[in-house]
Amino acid sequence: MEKAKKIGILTAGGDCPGLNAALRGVGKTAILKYGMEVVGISSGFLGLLHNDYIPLDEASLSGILTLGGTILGTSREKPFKKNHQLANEKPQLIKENYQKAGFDCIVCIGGNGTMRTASLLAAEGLNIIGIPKTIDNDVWGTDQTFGFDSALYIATESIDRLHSTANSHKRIMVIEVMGHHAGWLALYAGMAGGGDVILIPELEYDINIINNYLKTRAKSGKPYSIVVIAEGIKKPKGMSAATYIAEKIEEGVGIETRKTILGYIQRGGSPTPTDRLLASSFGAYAVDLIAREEYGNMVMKKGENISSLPLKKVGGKLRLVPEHHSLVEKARGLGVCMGTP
């Protein structure tokens, strides 16, 4: 009989809701459907460097579907980082430890940085499968990453709550959400939460256009405004986006303006049902790829279908909001200010 495959799983990069659901999807499918041996790798790629492993059985994967965070822990270790003194040694050490552990494949769950590392490890000859996660929804090649829907729910609920205090005090409220390079979260949460101004990194904004828009709202009898911005919009170095925009608005409009930075609250807590389903589906499909020995691929969602594409096509790319994305156009049609003419 053919020897059962031994697979490793790791979670790398920032945490987000749905990681444990993905681990469960991989582990239970591997054990129950294919009879594979499953090993958890602690703290992302650090675990591969230090041989820090946790055997996973069905019992250890039970009860984690709804949990936030990751039972394996995570880190931002990047073994291929060029400016590190061990840049050449770390990939070699990972290869040696992979072989020593007897892995047939490693499932790497993470965002853009993780997919890039996974792609480079695959190029080194390791059997790798990638699963995309991030609240920013900016992994190239997939329509959606798990973690995004949960963060969207949290951000939208926060905006909902800020409407009442903005109205009570007749203030302008500036809400900063995550998104260094991509504005998916700000765009979706801003639209879902009824934002009056939405600023994303992909669209260059003019503060004068924003201020004139807010003045017009005030003169037309609208006593308060909600401004939703991504953290990665253009701003002075060393200053938060929310601080900069709030100061510029108060100075230019003359209405009391307050800022709220949601920060890490967007990444914590239990995943939404949508993220649980997506993470579970991604995990199960990843194991099907392993069973077929279709290595070097990342699981992806296209429309309603789960499929895959080569990791080498993903590494180093970002999925950004197009200038004329349908939701951007709908926002403009609803009278939302995007900071542009």
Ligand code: F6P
Given for the second form:
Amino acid sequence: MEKAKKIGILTAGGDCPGLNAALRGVGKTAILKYGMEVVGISSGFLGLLHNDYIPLDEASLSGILTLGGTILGTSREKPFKKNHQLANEKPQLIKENYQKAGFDCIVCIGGNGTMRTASLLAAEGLNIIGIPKTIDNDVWGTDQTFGFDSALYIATESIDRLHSTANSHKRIMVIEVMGHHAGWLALYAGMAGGGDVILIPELEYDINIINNYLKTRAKSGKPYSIVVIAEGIKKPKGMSAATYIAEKIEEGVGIETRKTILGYIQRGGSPTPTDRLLASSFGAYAVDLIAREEYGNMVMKKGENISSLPLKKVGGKLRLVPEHHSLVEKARGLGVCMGTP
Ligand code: F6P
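Please supply the corresponding structure for the form predicted in complex with the ligand (the preceding block corresponds to the form predicted alone).
The next block holds the full complex; its first chain is the one shown before.
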């Protein structure tokens, strides 16, 4: 009889809602469907460097579907990063520890940075499967990452709440959501929350266009405005996007302007049903790939289908909002100011 496979799982990079649902999806499928052995690796790639493992059985994977964060912990450890002391030793150490632990495969759950590390480990000859997560929804090759829907829900609810206080005080409210490079969250939350101005890193804005738009709104009897921005839009170094834009608007429009930075609230708490389903399905599919020994792949969603693509194709590429994305065009059609002519 063939020996049962032993798989390691880790969560790396910034946390997001749905990580535990994915761990449960991987773990339960591996144990119950295939009789595999499952080992949790602590704190992302750090756990692999330090042989820091948590054995996982079915009982330890029960009751975590709805939990925020990750029961394994996470870190931003990048073993292939060139500018640290052990630059050449870390990948070698990971290879040795992988062999020592007797892993048949490691499932790496993470965003762009993690998929890059995963593809480099696969190129070093380890059996690796990637599962994409991030509230930024910017992993190349998949239509959606889990975490995004939960963050979208939180951001939209926050914008809804800002509407009423903005109206009471006849103020302009600037709300900053996460997204250093990709504006998916700002675009989706801005549209779902009825933002009047939406600024994303992919589209270069002109502050004069924004201020003229807000002045026209005020003159036409609209007493308040909501401005939704991504943290990664152009701004002076060392200043938050919200602080900068709020100052520029107050100065240029002459209406009292307040800012809100949503921050880590977007990454915490229980995943939405959509994220629970996506994370569970990604997890289950990852184990099907392991059972078929289709290593070196990342699980992905295209339309309604879950399938996979080679990690080496994904390797650190970003999925950005295209200039003429249909939602950008729809926003413009609805009279939303995107900060561009
Ligand atoms: O997880 C992605 C992300 O949320 C970005 O949008 C954000 O800029 C970044 O992580 C910040 O995370 P940390 O402070 O944990 O490095």
